[in-house]
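Here's a solo chain for you in structure tokens, the form predicted alone.
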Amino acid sequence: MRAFLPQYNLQRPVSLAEGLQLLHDQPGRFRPFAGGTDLMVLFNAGKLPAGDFLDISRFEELKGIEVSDSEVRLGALVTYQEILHHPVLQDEFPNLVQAAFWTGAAAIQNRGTLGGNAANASPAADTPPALLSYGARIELVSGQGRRSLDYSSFHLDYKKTALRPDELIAALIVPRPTQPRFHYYRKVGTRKAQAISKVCLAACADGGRVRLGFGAVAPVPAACPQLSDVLTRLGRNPLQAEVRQALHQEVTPIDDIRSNREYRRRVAENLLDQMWSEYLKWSP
């Protein structure tokens, strides 16, 4: 059942400065609204609480992909389609491109934004595992200035982030590689397309350092630092018992409408095995 439209108030400032002023003057009142691909699902189902929304879709300062010698800066309003068709991302960050490809159909990919996917804070979202695998940082902006966090510390708990009421996500930043690296991204869902993830694993390895990003196996997108450290110490050797022990400590799935914890735990083990098998065959 669709929600009742007159119960909602949408403000449409034309600049980032104007939007940040609204958030500063009335902290906690406005909920940012960009592509709306998550919020409109709730609205159409009659489950979106009535309230005040802030349309940030016209903020030019939050748009665009900037490439420097050391990093790629993706504005919060960058869409999945922009990610899919960017040559540097295709070449150097295939996990992120693959995540964008698996995120909905073309209509969603044209409207949905990278910043919105992070702000929505779903542990089953497709892009967070890829960002974690690349050691991304997230930049937050308010009327008081900007601050940068490791993306692995942005998600605090289920649907809870480090974003303050007066802040917006400005950008996601990924460091460019300085040497050849191994990439792995695999999403398991009910179908091969347009399905919410049951389990997702992204991995990246360079210079012996292994970084992971798991989706849908914990209250937040999970970097699994203990497991990553064990794999890094292991080098290019077959998996050992301590790897599975570390996995079980950091992968804590739940039962829900899409799957159950035992299935998710087993699939996480299988994906890790598959990833490592491909890593052992990889030649830099």
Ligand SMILES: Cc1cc2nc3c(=O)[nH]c(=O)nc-3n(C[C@H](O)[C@H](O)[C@H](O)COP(=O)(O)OP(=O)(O)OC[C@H]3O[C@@H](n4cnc5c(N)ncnc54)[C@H](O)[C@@H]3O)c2cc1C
The other form holds:
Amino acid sequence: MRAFLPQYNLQRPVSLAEGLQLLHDQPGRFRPFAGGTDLMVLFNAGKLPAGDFLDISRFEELKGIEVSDSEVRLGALVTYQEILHHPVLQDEFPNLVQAAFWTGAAAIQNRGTLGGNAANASPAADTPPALLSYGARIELVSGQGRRSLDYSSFHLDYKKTALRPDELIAALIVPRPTQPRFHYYRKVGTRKAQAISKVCLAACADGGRVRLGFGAVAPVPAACPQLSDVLTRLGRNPLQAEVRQALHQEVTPIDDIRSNREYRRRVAENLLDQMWSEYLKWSP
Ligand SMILES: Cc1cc2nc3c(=O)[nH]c(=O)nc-3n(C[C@H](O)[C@H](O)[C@H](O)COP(=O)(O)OP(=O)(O)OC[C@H]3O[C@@H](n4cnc5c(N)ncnc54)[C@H](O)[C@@H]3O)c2cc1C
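Same protein, different form: I have the form predicted alone, so give me the form predicted in complex with the ligand.
Let's see the whole complex now, leading with the same chain.
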């Protein structure tokens, strides 16, 4: 049943400093509200706990895509539409653009934010695998300042992140390439569009180093560091048995309403095979 609106309080400060002060003064009281595309689904289903929300959508400091010589900084409020149409992202970070393209449809792409996708921490979310494949960092901000983490250490467990109650995600940062690199992104869902991932794989090979991001195969978006190392050592040779072993150690899917474990393991293997055969054909 739909929730009862008067039980919800939405604070709408205009500046980041004001918002951070509220989070600092009463840590854990306010839940950030960005595009609302995850929160409103919970609200409509009557599953959003009543309480206080902090509308962060007007914080200019969390908006925009900044490109420097060495990196691209995507503010937490950057929408999928902005990602889709950004020329540097199209050229250098196609996995992220693909992830934005396959996320929901136009309405969600106009409102949903990159920071919201990370904070919501669904293991089946589509941008985390792309961010992992590019070795992203995440910047968190609180009244006490900013800190930056490897994105691969942000997701701690199912729906648990390193975010403290007084912090907001400020930005996701991806280093720019210094040489040609191979990219792969594929999402497998029930339909081609408007479907949550059953399995997703993003990969990037950069100067021989392979980075992976798997979605929906573990409690968190999975960088699979052992598997990435095995692939990096393999160079441009065909896949070998130790690759499968490493995959099965780090890819530990569950049964749920969308798929069962065995199907997900098979699809993860197939995506890895497909990615690798494309990599072997790729010429820089
Ligand atoms: C119809 C539909 C289809 C969808 N399809 C897909 C899909 O294909 N793939 C996919 O990955 N997702 C999909 N989603 C999920 C959703 O659109 C994304 O997760 C979206 O990016 C969330 O961003 P938001 O700004 O709307 O987050 P909100 O709903 O505002 O917030 C989500 C969570 O993140 C927290 N939060 C938001 N911003 C911050 C911040 N800066 N700092 C700290 N915490 C923050 C909120 O407190 C809340 O817990 C779909 C949703 C719908 C309704």
